[in-house]
Each structure stands twice: as C-alpha cells, then as structure tokens.
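Next comes just one chain, in structure tokens: the form predicted on its own.
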Amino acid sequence: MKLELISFKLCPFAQRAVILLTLQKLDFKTIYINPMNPPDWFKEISPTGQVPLLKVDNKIVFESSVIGEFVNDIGTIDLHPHDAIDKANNRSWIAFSSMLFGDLFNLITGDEEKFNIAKQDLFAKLSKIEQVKTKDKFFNGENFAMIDFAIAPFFMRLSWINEFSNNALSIRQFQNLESWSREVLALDVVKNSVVEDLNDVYYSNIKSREGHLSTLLIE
C-alpha cells in the first residue's frame, strides 16, 4: 500500500496524520504544496480543495478526522478505547478540539478587540475540557490514545505563542490541561511530527499577519 500525505508545513490537521502514521509504523511520503496557489493536479484530486489529503495507491481519503480513523484502522495498534461509550466520548472531544484552531487563527489575525474576543472564546472551550480532564497522564489514563494526538498540534502551537509572547495565552489556571500538554509534547512522536524550525516559520507567520498578537512578540 502506497501512502502519500499531501499538505502544507503549518497545517495542524496534517500533523495529526503524521503523528498517527509514524506511531503505527506505516511507510508514507509527505508532499507539501502552497495552499494559496495549489497545483492543478491537487485541484483535480481534492474534492474540497483543502488539505490534508491522503492518497492511498490511486484512491483519495480526505477530511482530517476520516484520515485519522483510516490510519487507525490499517495500523497494528487500536488507539481508541475499547468501550463503545468511551470511544464515542473520545471522538466527541476530538471534534470539539478541532474548534480550538479557529480561535487560534482569530487570535493571530485579529486586531486587539478581535484578539480579546478570540482569547475569551478559546479559554471558554479550554475550561470545558478542563472540567472533564482528570489528573491522569493522558486523557484516558496512562495509555495515550487518538485524542491525545488529535490535540497535540494545538498544544504545540499554544506553547510557541506563549514562548514568543511571554505567556500571552498562559493556561496555568487549567492545571489538568497544562499537565496534559507537558506530557503530550514530551513524546518523541509528537516532537518529530513537524519539519525542522517550524517554530520559526510560525513566528514569521504571526508577525506577517500584523494582528494584535504580532505586537506582543518578543524580538
């Protein structure tokens, strides 16, 4: 089975796929495109025109959540809980966690008013996760699962923003989330799921947006 993941370097949803493909020890190739000017061949094979896209031999799997489930299905490790309700609960929070990236985008691109609204929206969502996250190492306990890797790209970007801005988005008030973030980001499979120096690229991206967050950056 030939697997080709098509994305762009900053895409958090493609990072999810990279983590899962690597963890499942599946051979794959990553192809990066410019999402602002995608090649014609990509337009022809992508139903939505969005990344990530997983090409499996000559067939296409699209939508990041579906790609994640597919990788879990063909892998040797089932990264979902075995109990049906626990599995459904995890999938629900995975879907919920995807909304966090919309808030991050608004934080990066918005003026001061939009930045403050986006921060309020983001922290309201984090508060909901904090209420269900226990003091366990990972979301379900000691063993990592799909949900841990689904939120990993968010934790990574949040840590970068806090590093760049002297903790403008500190989550110290969410003790369980902060601990969970440290555990997830310490995993080698997460650390190695992005290209080298992507944090510098992310910094440049924030700066080039010229939103309120760019004024908080530490030079």
Ligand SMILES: N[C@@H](CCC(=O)N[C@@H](CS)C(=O)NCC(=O)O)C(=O)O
Given for the second form:
Amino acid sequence: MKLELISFKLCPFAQRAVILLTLQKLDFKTIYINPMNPPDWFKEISPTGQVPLLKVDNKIVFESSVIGEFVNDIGTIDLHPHDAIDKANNRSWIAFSSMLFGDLFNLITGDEEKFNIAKQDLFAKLSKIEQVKTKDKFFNGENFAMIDFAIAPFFMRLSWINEFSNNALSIRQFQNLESWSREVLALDVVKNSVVEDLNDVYYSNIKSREGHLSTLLIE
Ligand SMILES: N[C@@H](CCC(=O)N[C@@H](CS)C(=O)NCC(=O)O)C(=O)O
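Show the form predicted together with this ligand, please, because up to now only the form predicted on its own has appeared in this conversation.
Zooming out: every chain and molecule, the one shown earlier first.
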C-alpha cells in the first residue's frame, strides 16, 4: 500500500496524521503544499481544498479524524479503548478538540476585542475538558490513545504562545489539563511530528498577522 500525505508544515490537522502514521510505523511520503495557494493537481483531487489529505494508492482519504481512523485500522496498535461507549466517548472528545483550533486561529488573527472573545471561547471549552479529564497521565489512564494525539497539536501551539507571550494564555487554573499537556508534549512521537524550527515559523506567523497577540510577543 502506497501512502502519500499531502500536508502543510504549519497545519495542526496534518500534524495529527504525521503522529499516527509514525506511531504505527507506516511508510509514508510527505508532500508539502500551501493550501492557500494550492497546485492544480491538488485542486483536482481534494473535495474540500484542505490538508491533510492521504493518498492511498489511487484513492483519497480526507479529514484528519477520518485519516486517524483509517491509520488505526491498518496499523498494528489499536489506539482506541475497546469498550464501545468509551471508544465513542473518546471520538466525541476528538471532535470537540478540533474546535479548539478555530479559537486559536481567532486568537492569532484578531484585534483586541476578537482576541478577548476568542480567549473566553477557548477557556470555556478548556473548562469542559478539565471537568472530564482525570488526574491520570493520559485521557484514558496510563496508556496513550488517539484522543491524546488529536489534542497534541493544540497543546504544542498553546505552549508556544505562552512561551512567546509571557503566558498570555496560561492554563494554570486547569491543573489536570496542564499536566496532560506536559505528558503529551513529552512524547518523542509528538516532539518529532513537526519540522525543525516550526516554533520560529509560528512566531513569525503570529507577528505577521498583526493581531492583538502580536503586541504581546516578547522578543
Ligand atoms: N476539518 C479539517 C480541517 C483541515 C484544515 O482546516 N486545514 C487547513 C490547513 S491547517 C486548510 O487546508 N485550509 C485551507 C482552506 O481551508 O482552504 C480536518 O480535520 O482535516
């Protein structure tokens, strides 16, 4: 089976796919494009115009959560709980975690008013997660699962923003979430799922958006 991941270096959704493909030790080739200015061949094969898109021989799979399920199906490690309701519950939180990226985008691009609204929206969602997250290492206990990797790109970006801005988005009030973030970000498969110096690219991206967050950056 030939696997080609069509990706964008800054894309958190593509990062999810990289983590899972790597963890399952699947051979895959990465092709980077800029989805804001996509090549014609990509427009022809992508129904949504979005990355990630996984080409599997001559078929395509799109939407990061669906790519995740496919990779889980063909991989050797089952990254979901076995119990049906626990599995469904994990999938629900994976869908919920996808909404965090919209708030992050608004935080990066918005003026002060939009920034404050986005921060409120984000923290409202984080408090919902804090309510269900136990003190366990990962979402389901001692062992990592798909949900831990679905939220990993969010934790990575949040920690970068906090590092760049002297904790403008500190989550200290959410203790279970904060320690979950630490555990997830300590995993090699997560650390190695982005290209080198992506943190610098992310910093420049925040700066060039000229939103309120850019005024909070420390050099
Ligand atoms: N729901 C999609 C979201 C993917 C997404 O938003 N990708 C962005 C890059 S991070 C993109 O391709 N944007 C270009 C566009 O929307 O035209 C998924 O989970 O895969």
